[in-house]
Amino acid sequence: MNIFINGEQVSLFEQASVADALQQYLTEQQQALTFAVALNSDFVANSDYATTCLTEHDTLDVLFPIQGG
């Protein structure tokens, strides 16, 4: 199955979850940071990552906070 994460095409196994996609896409260092995830423009709660299944051509946006003034 192919999905898009932050605009990049990513291949995943069938019935992969948001958690599976994040584990494959993000580095361990990035996974330790705080971030938000939107699936097809709808935000997904952190507690739902493991139970939210993905389908072909889904789009995930991973958003890290930006600090600045």
Contents of the next structure:
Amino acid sequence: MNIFINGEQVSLFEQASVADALQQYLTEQQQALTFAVALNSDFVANSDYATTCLTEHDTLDVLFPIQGG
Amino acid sequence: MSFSIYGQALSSRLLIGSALYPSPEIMKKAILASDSQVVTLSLKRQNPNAMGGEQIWRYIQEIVNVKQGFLLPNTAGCKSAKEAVTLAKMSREIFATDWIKLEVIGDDYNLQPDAIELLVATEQLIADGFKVLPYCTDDLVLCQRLHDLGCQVIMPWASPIGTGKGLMNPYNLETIRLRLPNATLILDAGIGKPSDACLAMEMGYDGVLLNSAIALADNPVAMAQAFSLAVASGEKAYVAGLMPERQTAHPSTPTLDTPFWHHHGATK
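Okay, that was the form predicted alone. Show me the form predicted in complex with its partner chain next.
Time for the whole complex; same chain goes first.
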């Protein structure tokens, strides 16, 4: 199936979870960074990554801390 | 007088942004020079190959540790209550704080807050345990509604974000101060000069939040010190009590025993 991570199309196996998607999208080093996730514009808690399954055309936002005013 | 945000005592009434500095090093020096204990920051998508954001994040953590300060994540870029609520929840997980500088923008031209979406988001976030610091316009009724919803802190704009135009409508800002005596009022956005910050404090505002005026100065570190002094000066002046404005001139030198007075009288 295809989903979108930060606007980029990513191909994943069926029944993939948020954790699977992150593992594929981010390198091991990047997975150690600080980030938070939203699925179809809803917050997904870190503790739910492994149990939240994705479906075709889902959109995942992976956000990182940046400077802000 | 002591200053606190949602019960957290703070030594400085200046809240500072972390964006737009010429370099991360200057950002760090400027924030340290400002004496501020509250640093705003944000969350954005980022190309995973670009590690610049992680460096900024490390710097901000260092600053907060040194100053025993606090992070104030914002919801910049959000245009609906739903987006803002989601971003607030993501921020709470990452930054481990229930403080949120709530921004819901309604107009791309002047980045004016969307009052209606702001109220919707505020209600949902307060119900979810957040301590909301709403960025809003200088509309008394909107500020009143935000206060009624449970916002202890309200942050009306001085003028649109990043314009440096200063206090566009002092009457509105003074009215909000007068009518909401129990709210913690922080002037946010549009401040260009230290005198703008000082003026807000002289009005009785509890604090000032700014970013561009420091970050875009020729010397951000020196400007951070200037703003620190201006905020402290304005607060001291407010506590000291400003003299009442008068319509006509009053001599400051005593008139009794004025020399040569009889010359004026002698001509009549």
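C-alpha atoms forming the largest set that superposes within 1.5 Å between two forms make up the rigid core. Positions refer to the first chain, counted from 1. Here the structure is a predicted model, which is why all the values come from computation and not from measurement. Residues that one form lacks are left out of the comparison.
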Taking the rigid core as reference, consecutive runs of 3 or more residues that move 2 angstroms or more in Cα between these two forms
67 to 69
